[in-house]
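A lone chain, given as structure tokens: the form predicted on its own.
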Amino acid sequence: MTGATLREVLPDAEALARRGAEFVLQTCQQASGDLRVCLAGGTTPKRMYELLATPEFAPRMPWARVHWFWGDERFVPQEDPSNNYRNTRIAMFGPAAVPVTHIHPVRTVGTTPDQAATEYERLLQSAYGSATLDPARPLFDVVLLGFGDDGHCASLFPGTAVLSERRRWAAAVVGVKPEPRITLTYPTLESARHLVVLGAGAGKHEVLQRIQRGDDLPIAHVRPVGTLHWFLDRAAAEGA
């Protein structure tokens, strides 16, 4: 693992989206056996996974040895329209006939918040084929995160208790938005060969300005074991 930050500035949105798209493609084509690779929600994202499901892409991606995950999920019901699961299987997996037992989202029905937060990381735990995670070994091939206006990424946000958490997998974060939401941890997140950040739009300007002067804000603590890429368009990038 090399520990590098690379960064890349694409003119707009929908190249940020190509290379985002080519990066996953290339990655997985280049790596031996089933891989594992950890989905982001927003829009940025879900534009690569269109992409992904394009004639240009899907037929050169080896989808037989993927595996999806999630960093992080709103505990509402599948068919909601904020689930990440529902809009990735709407704009990639079904149109790219994914195989379903290469899908894993999180349970949001049926159980609680935490009995979902621990589930999830017992599912992890089962991939990964141990319980302590090894910096030599992750458990991720690649990473994708989004980041808010207020530097969250993933369901980490600022001022929350699950910032410091080193222990759990994954864990609830209760009472921060309207809906709970499950999330990995850093130490999850940070499982990885590469972690891809991805930032659009004039709105992430502030939050790069932000992380240049030094502010606590949580993306701007993520440290993968592997390669951190930033992949930024234009008006993101613009003076950051």
Second form
Amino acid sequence: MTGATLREVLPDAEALARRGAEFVLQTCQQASGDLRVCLAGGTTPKRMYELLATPEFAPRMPWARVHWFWGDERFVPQEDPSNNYRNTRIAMFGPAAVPVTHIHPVRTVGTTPDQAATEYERLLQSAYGSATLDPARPLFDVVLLGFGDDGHCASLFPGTAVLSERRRWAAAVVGVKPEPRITLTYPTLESARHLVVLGAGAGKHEVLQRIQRGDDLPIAHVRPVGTLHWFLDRAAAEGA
Ligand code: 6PG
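Form predicted on its own done; form predicted together with ligand 6PG now:
What follows is the entire complex, opening with the chain shown before.
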């Protein structure tokens, strides 16, 4: 069972960030009880995260009900500038004083990539209350994803074995990038009431054209059980 696919083109990167922040805010406000949001790494969502921590957004966010997770993490210490948790903490969690108990980073020290993936899987299953994902009860209320020039999303890179992983909720991806990655697998990312793909900048235009042509790219295969949203800025969508 999958939902609709919606596509929005915003005038520029700032408008895209604002649209994304408003979407997360509205989704969190409209839901009842505890929520789970799965964050994207990389640079695209940075401004969106910053906006959520501003006086315009932060007072309206139900921070006490939202739990934050990541779709992937670089297996580097949390002080490393490439660590996704670090960058989200700087952009949003610090300024917004988000409860530490609601932030669930991947462990990247004192363990191995494979053990970290298993540990994260257990953390997710504990939060969900089951080791079996039910399409009628998505794990995440919102999943945010960016995509790379090669069409990867999270750390689901083209041509890697993790693309066909349907049993594990998280896996280690070693040897593709200089640092090992921990990534959620398709079934986990797709267990989403709303999955939002973010794309900004002319650099994303060519890969978007490949996606629209139906090329076999990881991001093109994402099928959330809920609604799939594409939020793009004009430079990405039109290349100018
Ligand atoms: C990561 C991300 C990755 C990212 C894309 C796009 O850890 O790098 O999870 O999947 O979303 O590479 O990155 P940009 O937003 O920097 O273009």
